[in-house]
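A single chain, nothing else alongside it, follows as structure tokens in the form predicted alone.
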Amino acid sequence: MSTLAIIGGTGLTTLKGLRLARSETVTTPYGEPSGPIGIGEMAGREVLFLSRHGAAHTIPPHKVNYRANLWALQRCGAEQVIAVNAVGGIRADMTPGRLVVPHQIIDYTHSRVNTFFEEGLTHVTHIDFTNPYCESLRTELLAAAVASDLEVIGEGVYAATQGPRLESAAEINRLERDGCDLVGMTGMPEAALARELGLCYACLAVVANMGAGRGDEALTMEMIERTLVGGMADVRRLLEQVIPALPA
């Protein structure tokens, strides 16, 4: 089984370059994942792929079954996870189309099931979440960006908001005061659940738009989707470079 899984977000419901060998439907103790796990070969390595929002992009961020997704990927052999997320830019240099590998996260979500450790426990369990992303995998992504001649921002604080609506301009100002650099709706509880399972997890974010009140245009899904076309092409270039470089 593969040790690397890729979770595709908005704009990445399929992974071009992945030669799919089969798909596996996994039943989990936590309900159904977003879809079957694709198992195939990319850049000479076996890779798992799961579309976070479903193949037809119909599952909104607050309805994603994050526990089932992570559990199913681990059941299929994943030990490392690269999560691709479409985000809004808050910091001035995080302009549409830029790639970011965040190093920290702040959780503003609510009412989401956010842990595996809640029932049938022999003891209360707390995980260390000081550094929410796997540093070794972050380092590999940044090295692959250099090798691919791609300009990637190597640090950033990801604000995870509830969605599915976009934020108000005042909310974006608040996030900036809190120290956030980019904003998305799917970073949590995914990162924490991966840590609970012992998975090496890193985020590769694509800036789809400037945060509310930061750009000159009204935010529309059409504008976001246009930006993501080029951004996801860069994501694929980066993945093709990083996959063969990862430890077996």
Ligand code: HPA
Second form
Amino acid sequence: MSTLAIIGGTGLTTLKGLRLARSETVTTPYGEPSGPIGIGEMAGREVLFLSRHGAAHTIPPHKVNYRANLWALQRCGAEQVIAVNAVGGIRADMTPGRLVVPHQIIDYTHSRVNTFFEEGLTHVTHIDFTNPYCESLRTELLAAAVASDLEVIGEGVYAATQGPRLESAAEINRLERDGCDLVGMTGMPEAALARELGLCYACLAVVANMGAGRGDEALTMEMIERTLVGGMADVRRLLEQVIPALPA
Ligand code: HPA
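Moving from the form predicted alone, what structure would you give for the form predicted in complex with the ligand?
Full assembly next; the chain just shown is listed first.
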């Protein structure tokens, strides 16, 4: 059976609805993952869960050990990964609380370890990243959105920024000129590393706020976390619909 892993971001440090059977502390060649991998049952299937920022939300985006996280999930049997990411909206319809399943990425991160393919190589390896997300998993997510009557935006270009600070208004304007629709700090190198491992990986983004300079409210963690509460309830509904629909 093809096992699904869910990586929870800001606002999703625990996954309600997952009946946890056990936790695995995995040692990896790349260091420590963000925490133990939760293994349990959700919507009738075995599901793995990892909180990207740690159980207490203490690991900032640029300090997440993306390699260890994905390696550990694969070691526990994951073949498919739904990554939940809080984002800022840039496109006008990407308003707080909306769910988006992006189809493209532009990577603005730097100084992060971004590959498994750097040591002990028999030859240099370049993965194909034309379509950075797993199309079949994206399609399943969008079908589940229709089936559960949730309005989910079915495509968008995800700008991965370095953080941990939020962007300036001019940076958001530049991202828009670049063709970006939403902005977050954790989408990369996670998506590329998943591709290197051969995992089928898709992103389910939850808009927490309008990008800097676009909304009326000041951007605070308190405001972001408050908005995410409603968004995460929709994420859970969508996950409960998609999990039983995934190919066994
Ligand atoms: N920018 C970057 N990352 C984010 C944002 C944002 O506005 N909101 C939530 N994560």
